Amino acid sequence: MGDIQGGGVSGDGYIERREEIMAVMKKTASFTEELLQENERLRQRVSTLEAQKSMPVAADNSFVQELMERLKQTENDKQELFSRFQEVSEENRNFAERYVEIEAENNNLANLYVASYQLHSTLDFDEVIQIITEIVINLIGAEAFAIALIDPKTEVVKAVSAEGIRQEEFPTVKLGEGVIGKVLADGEPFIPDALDPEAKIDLTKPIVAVPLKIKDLVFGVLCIYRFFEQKKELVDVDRELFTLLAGHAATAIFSSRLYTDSNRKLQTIQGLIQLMAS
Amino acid sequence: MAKFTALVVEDSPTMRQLICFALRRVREVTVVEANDGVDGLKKLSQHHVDILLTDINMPIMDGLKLVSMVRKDANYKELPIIIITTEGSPEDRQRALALGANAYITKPIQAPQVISQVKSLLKLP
């Protein structure tokens, strides 16, 4: 190289040098080309790697998104289940309340059935009165009361049974006067809305007075003067029992009276026939 | 199905029927009835009784006497006894429980109350 710069080069030397330079330049060009190729290859490799690198990120994102979707769905399901649970709880509570109501109804029906069954289980007058007494004591919870009937001949109201009071102390009643007289005249029961635990016994003013009647024919009255101390209030079944007693007790009393009368007449006639035959 | 026998001692047929009506709703229980204390003792000796329900005011032998006699018998020391009565004062209740009754129900009765007491004393679900 120093020779060329010096300018002292011969023609052959010059050619040799030029060829050498050309060879070097060719090599350099080839080397540069290789470098460029290598560069291109590396660039491609980088972009491939970058693409590979970005792919899992995208996959991760979709996975997270899917999880988020699932979470949202689960939240919705949870909410739905919770509201369903509340609905079922509400239904349960309603069923429980209904069950209690049905139990009470069942109890009432049992009371009414037993009372009705017992009232019509005999045609003996005294037994009928005894059964009414039992119903009033055991099923209604009355401590002091009287059952009074209108004498069909004299039309005087007279107690035929009493508990907790003296039977003979039952007051003389005029139709239409006082609580008992009004009940007998109108045929409508006298039942208060609430019980007064402090109330004193007044035989002319019963706490409850129920007419004993068949259709419009009133022929007696049930007067209650005091309830047992545990009986704090009148409930639905008590009112039902009063209604039942008003009709069924009256029918039972009426039937037993008729039966007793006809039986007595039959016995008299039979005695007479036997007497005549002998 | 019936595993237990209940003896109902009550002089009033109305009340007896009502109590039996309630008890027959408990599948595991069959009912034996007696009219008074003496009849109750007789039925107690004739049947294997698992629970006794008795009134207090009865002719011939009242319920308190019955409870007292039953408790004196070693065979019936653990027999559950329920008193069903019109006597609602705390003293009456105390007296009955002191004699050995396990529960005290006042009339007028509510069937669910009787059923619940019987189930509880017989340890039924």
Contents of the next structure:
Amino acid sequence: MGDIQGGGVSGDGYIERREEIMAVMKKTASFTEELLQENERLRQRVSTLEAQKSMPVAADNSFVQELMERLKQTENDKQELFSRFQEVSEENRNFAERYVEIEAENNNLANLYVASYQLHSTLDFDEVIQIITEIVINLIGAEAFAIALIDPKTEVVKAVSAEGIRQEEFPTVKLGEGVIGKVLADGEPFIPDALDPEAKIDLTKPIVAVPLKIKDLVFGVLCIYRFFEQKKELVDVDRELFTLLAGHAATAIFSSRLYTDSNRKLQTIQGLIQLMAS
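The block above covers the form predicted together with the partner chain; next, return the form predicted alone.
The text that comes after this line covers the one chain and nothing more.
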């Protein structure tokens, strides 16, 4: 084949040119393929990043929810512990108050035991009355009171001891009349439910009247007209003390009276015997 003239391209030159174009096309195809691969890699990377981005959010939500549940449970536990603490505090306060009451009762009982021992340690009438007076003042807390006995001969009630009032002003009492007469007749104590600190002293109307008796034999009465200021009310232990004191005081008074009368009679008989012997 002949050469192409007039500015044409020879066969060798055409082949070279085509090879150059083919090389460029290959490079372009290779570059395009690389671009596509890089694009796919980038797309996968973007997908991975988006997946990784969404995962912490879900994890954070789950963690926050768990924290909220723990916080709620902690709050419930705190409320339960606080309620239990209040219950225990209330129980401790009740125990403390009860302990004080029991301690006071034990002290009163111990004092009453000592007082009753003192009452029965003597048969002297005047000593017995003095001991009863001290007990009523120190143990019961009475400021104004009287101890009155029935005269077995005249059956007149007379005060044998008084504090805070004049002994000779103790009223004449008839059995069954007024507070004192009713207590002497019935043998039942008169103890009010509440104290009136403003009440005036009326010797015919004691605040408390306790009969002195042995079994059904009533021979006297303890009349209380005023308590010391610190004693604002009567409690159960006071009522028990009134009852116990009345019983012990009555026994001591009765015994000392019998002993005094017997001793007086004995001395009279001994005096007569000595007189006759001389």
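Just so we're on the same page, rigid core means the largest C-alpha set that superposes within 1.5 Å between forms. Quick caveat: nothing in here was measured; it's all calculated off a predicted structure. Residue numbers count along the first chain shown, from 1.
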Superpose the two forms on their rigid core, then report whether the C-alpha of D186 is displaced by 2 angstroms or more between the two forms.
no
